[in-house]
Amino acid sequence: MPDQQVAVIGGGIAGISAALELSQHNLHIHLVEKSPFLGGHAIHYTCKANGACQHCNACLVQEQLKKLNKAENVHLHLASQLQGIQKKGDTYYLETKQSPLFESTKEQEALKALANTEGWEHLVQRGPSRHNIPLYTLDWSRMEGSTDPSVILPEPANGLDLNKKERSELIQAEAVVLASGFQPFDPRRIGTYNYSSLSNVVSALEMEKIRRTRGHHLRPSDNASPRRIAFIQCVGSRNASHGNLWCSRVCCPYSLRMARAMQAEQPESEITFFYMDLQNCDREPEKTLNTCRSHFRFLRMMPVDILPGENDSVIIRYMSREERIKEDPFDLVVLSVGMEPGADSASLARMFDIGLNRHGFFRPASEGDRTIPPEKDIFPAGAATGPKNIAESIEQAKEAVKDLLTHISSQEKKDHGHERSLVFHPSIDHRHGMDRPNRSP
């Protein structure tokens, strides 16, 4: 195979194991991210072992971005909008445009120092793993609000230029891999909930961020180590109302294992689950459950609404098996919300023309009946193809790069004299915001 370049489009685990298996082979790998860091959402997961491994393969994703760092034919395009699209031929011209990252040794010292000078530290952002490099960035959205960054910031952020631009650049690739992820739903769409004003409601992904960075599971109105502790399953997954008609897979088993990584912490908190029903719990789900349900408390039915309770606690409304409406007191409530199509999902779609299931994910490459043609040079992959998990995220990811590799070995035997004329999509600017989704099959 000669020397080609081919384009990964999102930095999640689907995206990194991409990269990385595209990595052995005779090509030079552009991996396109929007965010500063690599990892994605689950680069935010924690390790859920008890003393024995709970296999929630968080520590995977640590270990690929790990191997990903010393893949030298692996260009990373960090902090970077794609703006649009041109095609000629059987090649691919991304444009893109890079937001300024300060990543050399000096200025990497500089922006740690500022993160730990008092008063200053909401100005950087810090990876969410050690493997992250650049580790620091400037959050610039704070930067916008202050009148002039460069006189008003101390002395340890002297080294740090400021008046850096965004850069445009123009990646080539004769096939791209598609691992845009997901988005978790937002539960302030229940406005019953009460997500908004209760600050100790939380989605699962905050309650991942809180133990990555304080070691434990904590409420956060008061950083107090909760007693009694409620999960609601099924956060905007299942529901017709919401066009989520799916179930998101991940939630229960995921759900199941913070539990008892919280009890395993505290062994006197008691748990409760509210839930419609129970999927995927493990590799052996009836010994599981079996387990978790002499440790927790089990409700099948949803709560009605959340309230405000004395000394920060929170009221969970629920409707009895005698029909009648419950009260139940709670210090924390963990809210499972459900896996979305991705926001960028709709654009991309328009700017690769390629087409969405009636979700709104794209279509995977390998599937039975093939409904993206090869000819498209277009492979998605991960959950950006649907609810997945860690693992699943990486073997598909496995599977569209040995698409495209047969891809471009078979166009390596044909005629390239003939090239199709040249196709431009207009920009689009990801961070402000996206059309629906295309709900067409």
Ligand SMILES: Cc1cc2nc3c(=O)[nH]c(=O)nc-3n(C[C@H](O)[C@H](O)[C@H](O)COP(=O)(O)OP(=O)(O)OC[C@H]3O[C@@H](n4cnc5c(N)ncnc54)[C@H](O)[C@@H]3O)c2cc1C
Second form
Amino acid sequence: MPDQQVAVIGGGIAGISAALELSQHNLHIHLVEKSPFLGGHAIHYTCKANGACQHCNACLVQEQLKKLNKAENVHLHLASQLQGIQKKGDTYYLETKQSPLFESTKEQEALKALANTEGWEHLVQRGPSRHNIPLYTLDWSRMEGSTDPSVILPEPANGLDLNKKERSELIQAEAVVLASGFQPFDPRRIGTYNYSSLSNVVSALEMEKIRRTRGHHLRPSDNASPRRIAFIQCVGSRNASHGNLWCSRVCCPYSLRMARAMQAEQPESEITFFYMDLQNCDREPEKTLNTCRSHFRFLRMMPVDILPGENDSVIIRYMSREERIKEDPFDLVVLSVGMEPGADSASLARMFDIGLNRHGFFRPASEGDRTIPPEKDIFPAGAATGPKNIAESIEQAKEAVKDLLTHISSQEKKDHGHERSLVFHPSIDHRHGMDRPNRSP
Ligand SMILES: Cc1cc2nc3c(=O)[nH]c(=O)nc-3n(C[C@H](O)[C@H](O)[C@H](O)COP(=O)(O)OP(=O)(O)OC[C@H]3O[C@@H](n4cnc5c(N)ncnc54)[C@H](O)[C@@H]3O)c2cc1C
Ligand code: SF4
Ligand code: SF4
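Could you present the same protein in the form predicted in complex with this ligand, rather than the form predicted alone shown above?
The next block holds the full complex; its first chain is the one shown before.
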């Protein structure tokens, strides 16, 4: 296979795995990630081992990232936003804009020092993993006013060039892996849960971040160890009123693992699950449920609402089996949020002129897809194609790469004589996130 170029959009576990798989071939790979750090959502997850491994696969993400750092034919384009796409003949030209990064050792040391200087630490973002290279970046969203020449950073960060400009790039690629991921359901959309006003009602993603930064779970209002903990399942999934009829598949297993880890850390904790169903935990959900019942309380009903209680507690109101409204107090409520199509899926679909399935996810090419014709050279991967766990995202990224390699081989055999005229597709308009792509029926 000749020295061809391939782009991977999205540096979560699916994009990292696709790039790693591609790196074993004689290809130049461009990995384009819009945030300054690789790893996507899963790089934030904590180990849930409670004596024994719970197979959450969070450590797999760290391992894949470590391997990627050694892959010489993978060119990283971090903090890079796709602005537009041109296609000439069989080649894509991806226009990106990259926010300034500080990659030299001297700049990294300066940022580390700034991160440890009182009053300045909020300007620095540290990568979620020690395998993130570079590890430190400036949080440009908080830098407004700091580019004023009169602003002087403290030693030794005062040598940092705050006037670095964004960089435009044109990336060439014969084929593209779309691994732009998912977005977690925003619990503010369920007004009755009062997530915005009750600090001790958190999403599972927030609880992961608390556990990662503090080393264990605690309740946000006063950093105390919560004793009475509730998990609410299916938040934003299997719910017609939010348009999300699908099961997100990962939330039953991830919440049970988190609950087991919490109980191991704090054996006196009392954990209640409000649930509709138990999915994807293993082949025998009833058996799992019976095992879990000996550790946790399971209430098969969805709460009506969540209200403030005494001493920072929260009250969950629900309908009992006897059809009476009951109120139980908790110290902490964890919302098991589901997976929705990625924030950029619609605009990427428009840019690449491809369709989405009826829920708004890309469809993997291997599913006999009607939404992405083969001549498009686009290969969706990971949770951008629907709810998936880490292992499934890795597997599916490998499948997408297999399809891509087969496609490139068949293209090589084709006569490249008649190039098509230059086609320009509109860029993402980040000011209006409401693009309406073509959805297949
Ligand atoms: C609360 C919660 C807990 C979970 N816990 C577990 C668990 O314990 N174990 C498990 O196996 N799974 C778990 N999952 C599922 C897991 O998060 C996914 O399987 C995994 O993150 C999917 O990886 P991905 O790369 O497809 O997507 P993502 O992780 O979403 O990564 C996508 C990447 O693409 C980037 N991107 C998006 N748009 C663009 C663009 N336009 N240009 C450039 N880059 C872009 C994003 O910045 C991101 O880095 C959990 C999910 C949730 C919601
Ligand atoms: S991170 Fe998950 S898979 Fe890895 S050791 Fe811990 S529990 Fe096991
Ligand atoms: S995995 Fe469990 S919590 Fe998540 S949507 Fe499916 S049934 Fe609900």
